[in-house]
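Presented as structure tokens, the chain that follows is alone, the form predicted alone.
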Amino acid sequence: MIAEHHDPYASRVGGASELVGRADPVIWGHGPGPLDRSQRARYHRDGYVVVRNLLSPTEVTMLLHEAERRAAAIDPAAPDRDDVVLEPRSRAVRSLFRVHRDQGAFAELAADERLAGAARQLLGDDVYVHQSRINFKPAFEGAPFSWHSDFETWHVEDGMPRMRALSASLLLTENTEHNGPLLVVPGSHMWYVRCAGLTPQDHYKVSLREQHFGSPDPAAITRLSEGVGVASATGPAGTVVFFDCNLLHASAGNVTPFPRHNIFLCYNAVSNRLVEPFGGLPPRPDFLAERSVETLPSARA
């Protein structure tokens, strides 16, 4: 018996995990945009769509070089920046956050119509960047990311009201079956997993390296995977994976000689701007969850 909650997406209220049906649309808009009808249909059905070669080799090479330059400039002995996360068992850079705030290539990418336009098309509203990051998975030492729904964290820890957000992941290097690609459970976006446990203070300081709270238990993951399995979002550099904020996803570690580096741009609808976190704790820092709304320029303007 599923308990009734005033908040339809209440989570981490103790007890065990439970599944509840999604209370929001998947696609909020029906206007024109970069994604065609078949791509939108796959996004609606599976919770994600892979668009290969959306960016040119020249564009990707420039972005990759800039990402690697920024990572190389970090002092691994004393990064002294909250928006830099190191690997849990090495000093390699794991993530660089809030890259869309820097003037230059990543800010331009965030506003690119091929990405932001697709977000507006699917979310049916003007959008802003809720979070941006470069996730690095260095050869031989890139650690895994646990199973989770972004929305569960964004709702509980950041105060995102509804499932009117998505992520666009640009593959900066080839993502293969072997070097730790994004793993997803197709169709899992139609179910919300209320996770067990209570959120500790300053949870983000641990969860960005290894997440324990806000990760569904094995029984929930198994149930959602029954009949559909687990899919990997692979492709050459320049591919973009658009995925719903509630899609269950993870990634394995990288034990290959080939790095896997991706940029994640998380778009939120302006009408879905953040409020006080629903988990009752102070909000996470702005580098993880933008609380000021700055809409992105539209090609329609």
Given for the second form:
Protein chains: 2
Amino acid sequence: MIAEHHDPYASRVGGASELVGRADPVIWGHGPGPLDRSQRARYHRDGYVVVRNLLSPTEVTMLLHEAERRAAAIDPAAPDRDDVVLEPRSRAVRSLFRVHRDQGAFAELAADERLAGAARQLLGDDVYVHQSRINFKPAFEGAPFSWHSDFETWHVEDGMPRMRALSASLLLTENTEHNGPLLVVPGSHMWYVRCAGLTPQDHYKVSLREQHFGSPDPAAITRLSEGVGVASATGPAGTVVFFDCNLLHASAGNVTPFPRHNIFLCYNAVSNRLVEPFGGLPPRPDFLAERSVETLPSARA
Amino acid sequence: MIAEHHDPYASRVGGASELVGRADPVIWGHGPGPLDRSQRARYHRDGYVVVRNLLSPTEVTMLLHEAERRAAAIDPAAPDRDDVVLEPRSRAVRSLFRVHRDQGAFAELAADERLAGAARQLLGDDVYVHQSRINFKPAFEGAPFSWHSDFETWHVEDGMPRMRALSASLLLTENTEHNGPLLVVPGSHMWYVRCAGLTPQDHYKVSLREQHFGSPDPAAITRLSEGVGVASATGPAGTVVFFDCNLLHASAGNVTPFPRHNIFLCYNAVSNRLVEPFGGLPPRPDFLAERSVETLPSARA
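Target state, the form predicted in complex with another copy of the chain; input state, the form predicted alone:
What follows is the whole complex; the chain from before opens it.
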């Protein structure tokens, strides 16, 4: 239990759920970059900021088609590939991982100054892609994601030391209030929810479909949302949502006739590269957590 | 197959899905009542109208407590009661049926002039309660409802002749964009979606949990929502949503920390009382479809 005392973000160490204050800055630098002062202020206060139409309709249409092309190339009858997650029932493609590693459109997107530059600006350091994925939430049947902080998992299962990472979510289709947009608890990034329980081996194999460990206590989520409620990050295709690695987020299922497809690029500061997982188990595979820090092609010279 | 030719609303007769025009008025009378001209115009055009704060906070708090008291009195370990539907996974109470028959608060609510009077006004006739239920959608785990027209089921499985019925949904808790509010396709009440397939015996025993037959074809829902999208019926507790029996509606699951509990009172015109089910199977039980027409205690003298 010594680790619990030295690690401010110890979690799943067998104790009860607990709410503790964040021990890291939210914004790590004040250099120039694509986000203006009011956008940075909103990100600091709420833990996220929505930048509408960051990509042009032409760009986002190309990326949507490329994403659909890759999903269509998956054979649902073939043996499971680790980096492809299917919907539990319909076996439609739910997530494609590590798209930043393929040569082509997604690698270019990951290095795009509008995204990577904003990450560098907020994290005050060079950045690399810790994880990337396309999340497909098909019309009528897209499944929900339950509440979680990315950082809790990245810390416990991947070995990310500090809260110096963020996600950029690019909306490939319009995200409305009703087709399962990203839901957040504004301000929850200032609190760390230590999770109860312990982590089983190879937890990631089930957690990508349904989360059981590393799920914050419902009472903690309720408490953090009191008086604040829950907010959604909506916008037309081409909008990008930047959100802190410790922001509580979730999304409802999609019952509408309108698909909701998003790309997630998770940037980490190079100075915050992964070490041994804090949960003490072997690290998750590379497609979930990049262990070789390669600054992005277009990193500032 | 003769019935198919005589019944404008034949459905599940073994053919393909089909979209046909509504063969009945939406508003059946122009007598006085609680709804003003603009509310009736909206109901006519969109198939629903939201009346905020129709009940006072005191009234709705009392009804919420009564609903919670009744749900808490259900023993989840006891053998299934037909009129109680539990969540598939957690066995939390999802629906309590036929609450208008119990003496007390819900019977009074069903006869309340603000609700029953509006139903009489729109349907141009005395009314009775065809079906009533409390739908509980608990925080974090409330399940979704898939798209359907009430009338399709009421016609095929219960024997309701014409589209001369509506539902009044009373919001017992605030319904926000995010906790699984009623979603509708505005204007879809003007079209009838003939459903494909046939109905198995005792279909209601599974359909209350998960609908498989009498589900409109996704292509029909997509077509009706083109250019219109999907709208939500939200508001504070005490709000009432009146919606036509043939309006396509659904709701997403509730992943938020805020429960969404609503009462549904479905009013039918007495002249539209049930006959033999148009699907040719035995009628569903009384708790789902009232067969003894009793005009409400407070019906106009």
